[in-house]
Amino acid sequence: MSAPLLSVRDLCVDYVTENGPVRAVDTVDLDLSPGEILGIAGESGCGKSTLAQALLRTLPPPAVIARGRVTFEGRDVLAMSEPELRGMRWRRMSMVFQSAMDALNPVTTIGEQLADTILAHEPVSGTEARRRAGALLERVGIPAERLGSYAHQLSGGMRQRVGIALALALEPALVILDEPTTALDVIVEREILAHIRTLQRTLGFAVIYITHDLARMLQFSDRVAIFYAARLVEVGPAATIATAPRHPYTRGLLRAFPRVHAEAGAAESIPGTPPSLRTPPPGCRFHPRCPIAVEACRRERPALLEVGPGHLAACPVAR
């Protein structure tokens, strides 16, 4: 097997509050390889956002990387200094926000903010930049000729494939999705992901796909993660978690999922609400709402194991 494209090993982010720390990402392991869709699912508020911000180290204050290595193409992304970061950034792992109205400058053409990414990071000319801009916006489905409007004059699925563009124009071998279609209706999200779906097998990049849909992660991701309270409770091939979900939280986030097929009434909830990060439970932070809790769940965190090829799961019980 190759190297991984991005290695994760006992990362752990701190939120640094006046009452002390909150831990926002919690000792995650996690590896990425060349060209993989990795989908990242969980509850609002469990972290998926941080550990991306945490990977481009872009965390805002008071965030605080606490502990833990990243490896990016053989680099220790921790130990790099503000120009290495500058020259990683956006030419080899960049990422789409999930608002692109708030990413984009309002008071600049979309044409200049995508020349100026291209100039900040290569020695071209002006109109070569701008050339590459237009080719750009083709690439992501918009005409070369919106290179000269605002981001208020574009539709929010416009404004969302920009933000695509601005991630893919160094050609990175990574792109960050952070809830890319957040706001769009069901019909634009699907072709903005089949969209990058397209160009991630023509381009070969691999992809970090966050979001709160299951649902739609397990049609776009190779593999997938689930995060639960800022720990990761299970990794593995989406078919498998589609399929055969191992940990009680996975398997209780399908079912709360309405299917079009289903029965009326086939939807269930999750009982009860996520702990609150600074005063989490003991043990397994699911298990006040797991219904195959035991005693030792209460009391010791459980390891991230293996229970089938490729697949890993927090819990001693559903194994």
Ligand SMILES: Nc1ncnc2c1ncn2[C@@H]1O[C@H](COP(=O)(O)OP(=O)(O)O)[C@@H](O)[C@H]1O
Second form
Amino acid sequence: MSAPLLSVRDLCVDYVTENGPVRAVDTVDLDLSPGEILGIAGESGCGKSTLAQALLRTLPPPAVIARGRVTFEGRDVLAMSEPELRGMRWRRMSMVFQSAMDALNPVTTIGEQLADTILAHEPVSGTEARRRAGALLERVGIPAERLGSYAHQLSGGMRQRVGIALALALEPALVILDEPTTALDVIVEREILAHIRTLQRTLGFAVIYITHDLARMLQFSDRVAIFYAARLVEVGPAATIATAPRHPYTRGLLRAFPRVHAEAGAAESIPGTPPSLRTPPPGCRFHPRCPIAVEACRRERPALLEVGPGHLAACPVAR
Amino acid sequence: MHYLLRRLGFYLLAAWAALTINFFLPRLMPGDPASTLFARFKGKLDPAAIEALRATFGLTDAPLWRQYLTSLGHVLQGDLGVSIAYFPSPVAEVIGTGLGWTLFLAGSAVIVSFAIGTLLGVVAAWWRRGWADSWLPSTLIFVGAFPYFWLAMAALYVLGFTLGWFPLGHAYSDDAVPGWTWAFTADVLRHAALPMTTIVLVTLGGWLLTMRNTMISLLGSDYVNLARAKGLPSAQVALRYAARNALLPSVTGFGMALGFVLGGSLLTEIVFSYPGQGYLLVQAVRAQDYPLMQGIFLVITLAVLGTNWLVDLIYLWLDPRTRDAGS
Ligand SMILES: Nc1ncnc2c1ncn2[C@@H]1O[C@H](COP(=O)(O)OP(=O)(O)O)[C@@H](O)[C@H]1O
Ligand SMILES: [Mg+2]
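I've shown you the form predicted alone. Could you give me the structure of the form predicted together with this ligand?
Every chain and every other molecule in the complex is listed next, the one we just looked at coming first.
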């Protein structure tokens, strides 16, 4: 394995609220190789977007990075100054926002929004920036004539494509996709994912793909990380997770989205609801919903341990 | 385009309604005030004035619908009758000068206040909890909370009367020769400075708070976050992304303020004896100058409608979404 592009160690992010801090990302360790597609799956509210924004250091208050280390291309992201961050943001690491539908400025044209990104980072002329903006649009399958359009004049799918074009504007080494297709219908979703895949193969950037749809993610990713209540519970190659998941939560997720295991029968959702991050259960956070929990699960936090080649799971009970 | 025409049509309709109400209202009042009025003026006004008054009200022997059409025709030609208080000046002429001074004084005060307040709002929001944000809004709200009359009187007494830095009233000195000369312009500005400052002071806080609050809510929006994440320079994020969008609600308020102010800033003009619309209105009420009152009300209505249309234009230019809404 080559030197990691991104390495996250012991990362903790808190939302400092009036009733005390809420830990939305809890002691997360992750590695990503250049050109790799890593999927991050987990139920809504488990901290996926918070993690993504922490990597780019765009967390709005009241979020604070409480602890940990993020190394990207050999540099310590959490120690970067504001100008250093501006240099890294978008040029090396970019993101398609979860709500890319609302991520476009409603009062300026999409052409201006593509061009200002290029102009902020590269010493090119306005005309050149506009020409490149047109090329970017065509790359995501939108005719360059739409440069003069405003966000409200585009369909949801097109706005999402503009979000992707924006993320690719400076050919970064890592693109984070935060649920890039949640607001779209299935056909458009499939189309856009296929498109990203093609672009990724030609341009060679690495991807962190965040979603709550595990089945979709297993098709799309090389490696998968499963998030539950702010913690990682399982990490491994997509093929391994699809066929031999270890953690009971992952198994539950797979049963809940039976598209992969078509023979397994009807969808069967995990009983119970995800815990509140304000008052998480002690020990293993999944134990109240877990079919195989034992007494120790209620008391001790299980460590994320290697259970196979490149396969980690935080469950000492499952076999 | 379609949108603008439709709005224009709406305003024309509203203007017509205002004219109609203006015509019928005196006729609907109990006890026929016009006749009472004539009775009161008998002997005081010469017959020519009474004739002018009758003509203003269209109180001829013609049937009502004909009176109505005649009155509409007069208004469309800019003929609002003859003023009693300023007899024999036509109402249109009296209002014309008043409107000019009001436009100048209150109009520029509103524009200045809007510009400064909005800009300060951007500063306060961008450096939230910074020094500007911690004392500017509270200070200005404090100033704005004073009764305006009291504040204006205090300013006039201290800065005008005691210290003698500013003239005590009127739009220009009695001995000044009106004209487009430097001397006259300077004299007019010197007279406008104090009343204008008092208006700006009491309205500044409102603009600041509106802009600050809208902008703070937009600073958490996805497109502002994306602009930051894109690595854009701060100034660009603050102005082109956040402030540009936060401006929209303020512009609506601006149009309304401008419309109201054209009716005359009553208190300002009374305290500083400034010969604008508000001052005229007080004179008209004192002298029971009904034609002048009617004329002023009409102008106020038209001013409100006109500025609303202007705001529609500005909005169209600022917000591309309205451009497509009409078609
Ligand atoms: N502005 C906020 N203030 C307080 N808590 C927040 C805020 N935003 C998010 N959180 C907390 O962080 C958790 C994770 O949120 P998020 O990262 O958006 O989850 P996901 O993207 O997985 O749906 C939420 O469950 C919520 O408890
Ligand atoms: Mg999210």
